[in-house]
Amino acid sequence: MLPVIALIGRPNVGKSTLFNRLTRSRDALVADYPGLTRDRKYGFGKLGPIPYLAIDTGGVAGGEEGVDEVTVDQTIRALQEADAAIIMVDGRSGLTAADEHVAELARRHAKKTWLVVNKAEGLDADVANSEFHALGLGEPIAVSAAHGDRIGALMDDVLSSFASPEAGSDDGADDDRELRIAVIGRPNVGKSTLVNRMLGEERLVVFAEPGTTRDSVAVPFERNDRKYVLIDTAGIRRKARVHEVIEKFSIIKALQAIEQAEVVIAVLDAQEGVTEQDVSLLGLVMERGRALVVVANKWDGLSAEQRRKVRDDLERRLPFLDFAERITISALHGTAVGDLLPAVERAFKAAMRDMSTAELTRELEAAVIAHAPPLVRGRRIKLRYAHQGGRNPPVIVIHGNQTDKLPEAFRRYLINRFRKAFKLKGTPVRLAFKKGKNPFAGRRNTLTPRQERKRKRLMKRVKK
């Protein structure tokens, strides 16, 4: 399981700034489902020695009435979900009563704590830390979330006690190894019914009450001598409908299941259509680069007009998932459920496909001939060759000049060309660009005339 790190503190100490730096996002909305929770935001950590989940919380002002009562409750839940907590204080404002209240919450509910003195840029670390020893949370660490000062060292320390998760996504397409499939979706869309139907037996509790599944349940099985593990996740619910304490782990478990899986089956309720929560959850699967099959369940109860509307809704609201197979089923009656595992296998094989440098470069050249890159300040963007840089999802590395100026529309065009040429249906495709370096850059004024002529001849050969 990915370790979970919670960021807590009073308002305006820089929690969201640190969250954005850890997740390399810009607005603390990496996994912000509308209505998921009011004060907690979730993101996959991208700064540190191993992967992890980060939780941003609302500021605790010290009181427990009205709005702040909700904030305190959300902070406690975040601490209970997390494997470690970073307690943030403001090095420029000094110790406050609200900091002491936050420290007390951490002492009562956190498993491990790190006390971080933020906004310490330009300050002597010993001076900035001095008065915060009184909180009794160990040795304070002076950082600057805004400038990134000592954040890397902080995360090295926080994550040092956690084992690196198994790199299951790059193990290779070995038929003897089990294929992990996460079944995700909102509550009561039929995930557990679908898993039972795929297994052919009542292995999971199915009940009409939304939120029956409280935790991720891993179920191994075999089909046609192929080993699988189905991970049934608890539904992600709107905050207004979350009342039971037992549901507090649902979101983290679902996000961890996505990270563990090699293929994700996203279940939608065809009778309700595509909701904002569906779009947000599927966007997170896309961000994690997981192979994907989109399933519209409860299809049997729809009229022809309703089915047409759902298909139009899928096209309109999920254009970024044009790579994923979409299957309409009835988990209750078993209609088209048999199509799911073949679709999962196709998506997995696409995600693990090997592509040679020669084949990729030929396709890149054909794409450039068919549709040339644009001019930038009178100079044509040049794409020279491509090679594979990773699998699950496939990463294609393209070398050339001015690649950072390549428009987004042209990048999508290249992705579509590669997807069609290499049959990459069912998996996202990522492009990485590398610019060629001029070995004579910055030396022109120091060259002799003979060296200058030699440089020009060399550059002509490079361009060819």
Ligand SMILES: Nc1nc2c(ncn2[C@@H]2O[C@H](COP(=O)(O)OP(=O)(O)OP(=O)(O)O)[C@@H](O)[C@H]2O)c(=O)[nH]1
Given for the second form:
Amino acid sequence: MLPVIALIGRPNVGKSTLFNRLTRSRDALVADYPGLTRDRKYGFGKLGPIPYLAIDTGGVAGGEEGVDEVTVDQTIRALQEADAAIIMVDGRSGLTAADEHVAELARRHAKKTWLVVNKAEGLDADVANSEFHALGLGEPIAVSAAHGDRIGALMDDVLSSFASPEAGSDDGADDDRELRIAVIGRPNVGKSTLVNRMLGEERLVVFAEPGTTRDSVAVPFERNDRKYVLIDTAGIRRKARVHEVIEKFSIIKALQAIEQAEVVIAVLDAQEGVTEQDVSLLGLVMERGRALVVVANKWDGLSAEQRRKVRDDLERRLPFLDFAERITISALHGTAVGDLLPAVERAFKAAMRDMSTAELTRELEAAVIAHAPPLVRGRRIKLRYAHQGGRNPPVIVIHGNQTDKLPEAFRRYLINRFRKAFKLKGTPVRLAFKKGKNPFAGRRNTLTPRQERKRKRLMKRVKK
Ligand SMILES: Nc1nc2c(ncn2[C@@H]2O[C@H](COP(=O)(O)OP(=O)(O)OP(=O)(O)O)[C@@H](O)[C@H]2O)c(=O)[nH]1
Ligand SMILES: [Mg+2]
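Right, the form predicted alone is done; let's see the coordinates for the form predicted in complex with the named molecule.
What follows is the whole complex; the chain from before opens it.
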């Protein structure tokens, strides 16, 4: 499980600014895809020693301004879902009644707290901090979220109190290892019905056990000599009323499941269409780089007209998911449920694909010949060679000149070329760009084709 960090504070102290910094993809591998919501409250982060999940909250007003009950409720819920809270105050405007109110919420609901004095750039840390000792939340830490000052040190401190997740589990390279599949989606889209269908009726009893909000149920099973684990994020069934599924939607729970799985099955309700929450959840799957199968459930009972509309909706609202297979099913009747595991296997295989430097570079060259990159101030952007920088998801590292000027449309063109050439259906693909003449100097196993040929020649000579 990733540690969950909630950011709380009164309005305008800089919570969202810090959240954006904490969840920004470090290497800017995630491109700006059209249709993808940028405005997030939940996100994966990796600034510091271990990865984590961050929650942004609305500002809690207090004192003279009066209390907004909805925001307070949401803040309390965030604190309950989180393992630690960063309480933010504003070092320029000083201590306010609202800060006291926020501190009180933190004392009551947070498991661990860090008091952070923001907007401290250019201020003496001791002076900025002095009046906030009164909040009784320990030694304040002066930072600047906007400038990034001391954010690294803050996260080192916050995260050092949590154990690092098991190393090496991300790759999933081991063939014997079970394939972990997370089933996610909004409440009532039919996740439990689907999971039961996939497992067979006899496993139903598993789901009668209550859990907590944070827990998902992990169910191992075997099919065709292959081991799987289904991670079901569906809600809790109270024993008293087994027939009624009481499902409390938690994005954090979904994110934890995405983190633990190699492949995600995202379930939508075809009768409801694609909702805002679906889009933002799917965006998070993509941002995390997980292989994905999109399932439109409740396909039964839709007219031809309605079906066309849902198909349109999927294209129009989820253009950033054009890489994923879409399967229409009826979990209730079992229609097409058998297509899911093969699709999951295809997506996983694509996510784990190995691509040689020679093949990648050949495809890059062909792409550039078919469609030349643009000129920037009279100089053509040069893309020279490519090699694989990771898998699950596949990362393709491209070396050249002025690569930071490459337009988004061209990046997408390249991704589509690689996708076709290497059959990367079902997985996000990431491009990383490197500038400079000889980035491979002194490194092993990352030679360009030309360097590789030279190395082989040299090796032959050495052997003689
Ligand atoms: N000088 C300075 N300004 C900052 C810093 N961090 C944020 N700001 C500014 O403070 C303002 C509020 O920032 P937000 O991140 O939106 O604050 P928030 O806490 O999310 O606000 P609410 O969501 O409305 O509660 C913006 O104008 C930011 O640019 C900082 O470190 N230094
Ligand atoms: Mg905000």
